[in-house]
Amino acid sequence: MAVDAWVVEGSFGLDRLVRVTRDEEPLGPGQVRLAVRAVSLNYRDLLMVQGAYDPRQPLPLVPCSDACCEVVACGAGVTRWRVGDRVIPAFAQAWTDGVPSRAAIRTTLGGPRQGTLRTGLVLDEAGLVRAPDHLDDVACATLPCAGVTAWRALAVEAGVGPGDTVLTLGTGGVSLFALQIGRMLGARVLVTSSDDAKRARVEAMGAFATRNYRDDPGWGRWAREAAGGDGVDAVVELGGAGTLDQSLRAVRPGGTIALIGVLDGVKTELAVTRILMHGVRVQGVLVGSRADLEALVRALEAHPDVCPVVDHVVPFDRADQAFADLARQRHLGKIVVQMPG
């Protein structure tokens, strides 16, 4: 059978993202053939298409890492899955648990490995996790990257618990998952955004307090005071170079900054004394392991009232438009591409 896919070929750029038809991949031992039902976009996917994430990435490349799929065939020796199972692929296919190895990091979907923006693909059975029954395909497709990133940042790296205070920056997919997961863990969650309408929406979702960072460039002090004066226990740092200084002003001594995004740059001058003298832990977070994805699924099943926030859904034949929507950064939550049928 043929597989339809969106591919970056020739050179990088949104204008080089084209739809193609390919022969389906062979199915080997220990592998499963998947029909892709929905694909969620991440900012990393946009950077990868533009050539900004890894200019040395070989082309052609099928972008995207997130998906919800149905098992349609199993190779010899497969024991974890059966035809008809609904599954979600782990971001780094060979990262099962614990800390990642260099080899495991090289197995990330959507670069360097071929990604999920296609109607069908073949993956090893060990790289898949059962999709939660109570969420539909579109919602499940948002979990592997944005959901797992927020889960690992708060539940694993920062050890957030009841009574803690979390600060998350912006209202993208990771931030909204951080809001939902932080509240599931019993924390108060602060949110910054330059859009007052979005601030109102996250307040309705249960944010403890919000701040317009354009109106208040020194929002780090606001966050520190909102947390009681000593600072927040954890920061979900998505801005990168341009916001790290304020995050250091917001976090309490001994607290954790989960460094995730680079939306506001990758290089900056920084007074490292704020890290040293306050014993702050700055922890890079590269999504998470298969075990982290499994833990997130269990947590969501225990809180069936929590549903991933999807801004809008785009049909597969307009996936290039979904990338253009992502680049404009006007969305709240996730943008999802849905397959026909």
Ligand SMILES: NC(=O)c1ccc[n+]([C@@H]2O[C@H](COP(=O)([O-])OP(=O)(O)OC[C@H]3O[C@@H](n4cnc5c(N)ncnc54)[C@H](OP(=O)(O)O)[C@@H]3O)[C@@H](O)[C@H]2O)c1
Contents of the next structure:
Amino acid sequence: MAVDAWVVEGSFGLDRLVRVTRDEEPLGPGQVRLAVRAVSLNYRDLLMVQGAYDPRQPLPLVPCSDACCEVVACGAGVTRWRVGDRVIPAFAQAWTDGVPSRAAIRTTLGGPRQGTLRTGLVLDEAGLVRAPDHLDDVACATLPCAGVTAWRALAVEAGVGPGDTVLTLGTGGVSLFALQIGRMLGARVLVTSSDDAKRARVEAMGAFATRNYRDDPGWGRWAREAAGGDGVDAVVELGGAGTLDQSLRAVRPGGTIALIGVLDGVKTELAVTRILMHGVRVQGVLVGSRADLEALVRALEAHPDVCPVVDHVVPFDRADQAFADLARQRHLGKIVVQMPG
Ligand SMILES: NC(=O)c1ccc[n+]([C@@H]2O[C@H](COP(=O)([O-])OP(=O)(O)OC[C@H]3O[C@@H](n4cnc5c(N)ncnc54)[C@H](OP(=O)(O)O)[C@@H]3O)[C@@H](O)[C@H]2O)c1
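How about the form predicted together with this ligand, since we already have the form predicted on its own?
Full assembly next; the chain just shown is listed first.
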């Protein structure tokens, strides 16, 4: 059967994202053939399509890493899955657990490996996780990148627990998961946003306090005081170069900054004394392993009231529109592409 796909072809750019039809891939031993049901977009996918994530990425490239799929055929020797199972691909296909090797880091979908924005694909059986039954395809598709990143930052790296205070930046995909997961772990969650309407919405979702980071460029001090004076226990640092200094002002001595995003740049001048004098742990996070995705699925099953926040769903034949929507940054939570049927 033919597979419909969106690919970046020729050169990078949103205008180089085109729809193509291809023959389906061969199914090897230990592999499963998947019908893709929904794909969620991440900021990384936008950077990848624009050529800003890895300008050396060979083209053509099928973008995106996130999906919810159904197993439609199993290759010889497959033991983990059966036809009809609903599965989610792990972001880095060969990163099972612990700390990744350099080789495992090179197995991420949507660059360097071909991604998920297509109607069908073939993956190794080991690169998949069971989708939770209580969440629909659209919600499950949001978990592999944004969901796992927030989970790894807070539950694994920062060890957030009851009574802690977490600060998360903005109201995009990772940040909204950080709000939900932080609360799930028993923490109070502070959120910054440039949009007062979005602030009101996240307050209604349980944010402990919010601040407009455009109106208050010194929001680090606000967060420190909102946490009780010493500072927050963990920061989900999504801005990068432009926000790290304020995050360092917000975090308590001995606290953790999970360095995740580059929404506000990649290079900056920084006074490192704040890190050493306060014993701050600045921890880089690259999404997470298959074990992290499995742990997130279990946590969501234990909290069935928590549903990923999806801003809107776009049909597969308008996936280029979904990228344009992501670039506009008006969304709250996730933008998801859904396959027909
Ligand atoms: N390292 C990893 O493993 C990993 C994994 C996932 C994502 N990321 C990175 O994390 C970042 C967020 O990804 P995402 O997919 O969640 O993005 P997203 O959904 O596109 O998030 C967009 C939101 O971020 C907020 N924002 C933009 N500039 C900001 C700034 N200067 N300060 C604070 N907030 C700002 C805005 O919120 P408001 O409209 O409310 O202001 C915006 O709506 C990206 O840089 C992405 O590449 C890294």
